[in-house]
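Consider the single chain below, provided in structure tokens and representing the form predicted alone.
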Amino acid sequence: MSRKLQYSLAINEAIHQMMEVDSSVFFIGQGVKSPWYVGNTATGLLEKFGSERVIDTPVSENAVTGAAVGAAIAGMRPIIVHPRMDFMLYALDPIINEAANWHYMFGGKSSVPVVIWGIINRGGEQAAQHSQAFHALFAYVPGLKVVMPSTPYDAKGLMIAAIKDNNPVIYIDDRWLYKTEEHVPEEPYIVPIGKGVVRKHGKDITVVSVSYMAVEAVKAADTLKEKGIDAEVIDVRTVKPLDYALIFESVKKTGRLVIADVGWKSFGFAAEITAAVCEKAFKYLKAPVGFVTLPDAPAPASSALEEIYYPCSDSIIKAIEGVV
């Protein structure tokens, strides 16, 4: 059976429901016992499991995030939630020099199977320090898996799935999803690490969004079906490992691509998409190659200026237009 569940809901139901079947999970972060600190993906996880597996945290994300990657060293399944993804960066030792190195460095005898889990708060004036999109900083290193859901079914799914891989998965959502619903099942199921989906199929030309730029991209396809102009959109899912091989079936179609990304332009997502479509299907490309990202720049603390610097279907129409 399947019923309609917001996106927080499905990340909360996927928690809870591995931490039903696997006593090796626990949760850790700052603000799980406050399901509203956290978007309400922690409803009703500290009544049922209890502190020591709900585990509410002083405020040092490099020791917690230190802790939780050695309890996965020693056998533990932790996921642990970094409320506002920026401060991830205080863990960067933890993730990078330690979780992302361990399997290599030990020839493939230890896992370390965490999940760290960091949320993009962007707009409501939270500026440049609270509203920060780091995924191309940590796909880019070698031993960490990434994935950026963008609808509740993938929200539940990819959790799943990243709590029962082997090694680090770095589970990135945005809060302007956690309002979104569709039908999710009741059931535990999994959405496989690696493989992205076709939002929407067209013929005229590509579009390759990630996370909340996927939802905008589908918006931006339906109004453009209008205008006899048809839109294929690909919502990646995973980052890293990426399908490349679905996009590359998709430019080879279309012959026209546009990328639409939660990031920055310059050395990120979306330049990585370019250059692998360079390489392996320019022949295919009828335009240059058009894309959608916030400006390199800092994001400002006046809504007047946010509604300037995040892009949306809007932004996404534009660069499709330009590009056909």
Contents of the next structure:
Amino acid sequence: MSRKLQYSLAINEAIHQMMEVDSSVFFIGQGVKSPWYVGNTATGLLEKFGSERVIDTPVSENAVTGAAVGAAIAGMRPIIVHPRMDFMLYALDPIINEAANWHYMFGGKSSVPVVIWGIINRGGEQAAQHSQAFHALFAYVPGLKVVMPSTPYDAKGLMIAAIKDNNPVIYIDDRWLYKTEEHVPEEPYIVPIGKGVVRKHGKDITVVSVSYMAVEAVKAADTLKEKGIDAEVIDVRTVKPLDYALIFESVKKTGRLVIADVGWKSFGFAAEITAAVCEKAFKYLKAPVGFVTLPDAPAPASSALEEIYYPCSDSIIKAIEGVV
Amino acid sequence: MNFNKSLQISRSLSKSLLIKMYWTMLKIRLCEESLVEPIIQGEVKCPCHLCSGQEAIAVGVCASLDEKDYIFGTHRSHGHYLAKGGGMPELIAEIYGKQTGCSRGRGGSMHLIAPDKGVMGAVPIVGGTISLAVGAALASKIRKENRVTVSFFGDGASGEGVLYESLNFASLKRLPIIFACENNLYSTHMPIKECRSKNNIFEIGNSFCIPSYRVDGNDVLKVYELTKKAVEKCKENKGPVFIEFMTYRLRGHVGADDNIQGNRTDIRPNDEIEEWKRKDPLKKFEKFLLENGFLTKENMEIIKKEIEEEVRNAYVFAQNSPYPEKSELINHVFKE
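Form predicted alone done; form predicted together with the partner chain now:
Starting with the chain above, the whole complex follows.
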């Protein structure tokens, strides 16, 4: 059965279904009782599963994330939510030093099946500390998986895949996607971690996009179609492990590449994809790579500056027109 | 040692438990001391933080736990690992970087684990496992298990913010966890008076409505008695408990005798070292066992010989074990 469901409610449904079937799954984090923090992603969980498995916490990101990691080491499958990803930086020790290294540094004798969920809250004049996207930072670290769904279907399927995964998975969503709606199957399903998807097939140029920029990239491709440019849009869905094969295959076909990211330009997602294409598919490139990213600057508050800080489909169109 | 008090405690304990505790303390001591020469000779390259002088805490605490109870440790956790039942051959093999080590040679001395014995992991990030231990206790509470978690950390960890967050959260959720602070008066090279305005670590727990105690960490009977009570409290859903164990390391911060200054001389005052040598937990316990007729000198000689044999065998095991395959360098990054 399939019916239309909002992105945020698709996440909610995934958590409900996993908590029903697996008693080791629990939900913990700051504001899980408060729609103001987590939107409607937590609707009905407390009522159904009680405060022992739906745990609202004080603002102690370091210890509470550590507790989720420790519970995972002890055999649970926790979901720890950070309603603003910026605050998650307090928890870098349990995420990087502990969770990411754990399985390797103990020679595979112990593992950390935890979902660490960080929500990006861009725009709204919230400025630098309420808007950051740290997917590249986490993807840099061996031992972490990083997923960034852009559609309600993937939001549900990747959350279920993340919960079932035996490793720490950083699940990153963007509030700008919460109201998007599409057909989502009612039954539980998995979107495989590490598999990207072609959102739109084309032959002239490859646009590799992630998270909210996948939505903008499809819009841009639709507009360009009318202008006679046939762009192929890849939504990577998982940042790490990245589906390099899908990207190389497309670049071999089109010979041109634009990368559309929700993060900063330098040393990040766009840089990694460029490096990989230069390493493995250089001879197919017919033009320099185009970048659509945030400038290397913190987010401003003023809406006048926000307008030019965050790229949109027009930015992607410009970038594509620059390389075709 | 307050003999009357110790005698009183020992009356409630079986002779076999007393002997087991003595055996384990001596095992840890001989195992630690066996590493000194290989470290000085450069045969052991992995940084080892020896716990000689602190054995009574590991042994007294772990003797009060069941096998299924959890412990989390630190950079100085050889003793915790052995006291909770971790294998000595796997410890020595790990220190030698062998595939048969408890962490398959990927972790070394500072990353010890024996999940089937409840040794859930020891790591060298100061304070790094405190919140993990809180999480393990939370897991036990959710699963409604009758299981206790002990978080071992040193006095240095009282400078880390995560301790305070963890105490608050554990207290709020009434988790079955014992915060076991081993105060050996030094955070690497720094004496405690240069780290804290007052040497009062156990009082931190009181601020979070956690019953908090300080005890002589060099008296294994007192350590055992207090921890046993703490375990009972946790099992009655009256956790957490905070215990500060006063102790002293008889060796340096790292290696045979280095306190980080790099020249293998001890920077601690000589008088202080001599004073604490007189309080050596092993000698104290030996004296007690002899004077109260639990063991004879001959018994102790036999035990020592057996342990020396065990230590020798652990080295033979490590030396005969293979290194990890180079082709397996990046195995274990992810669990399949």
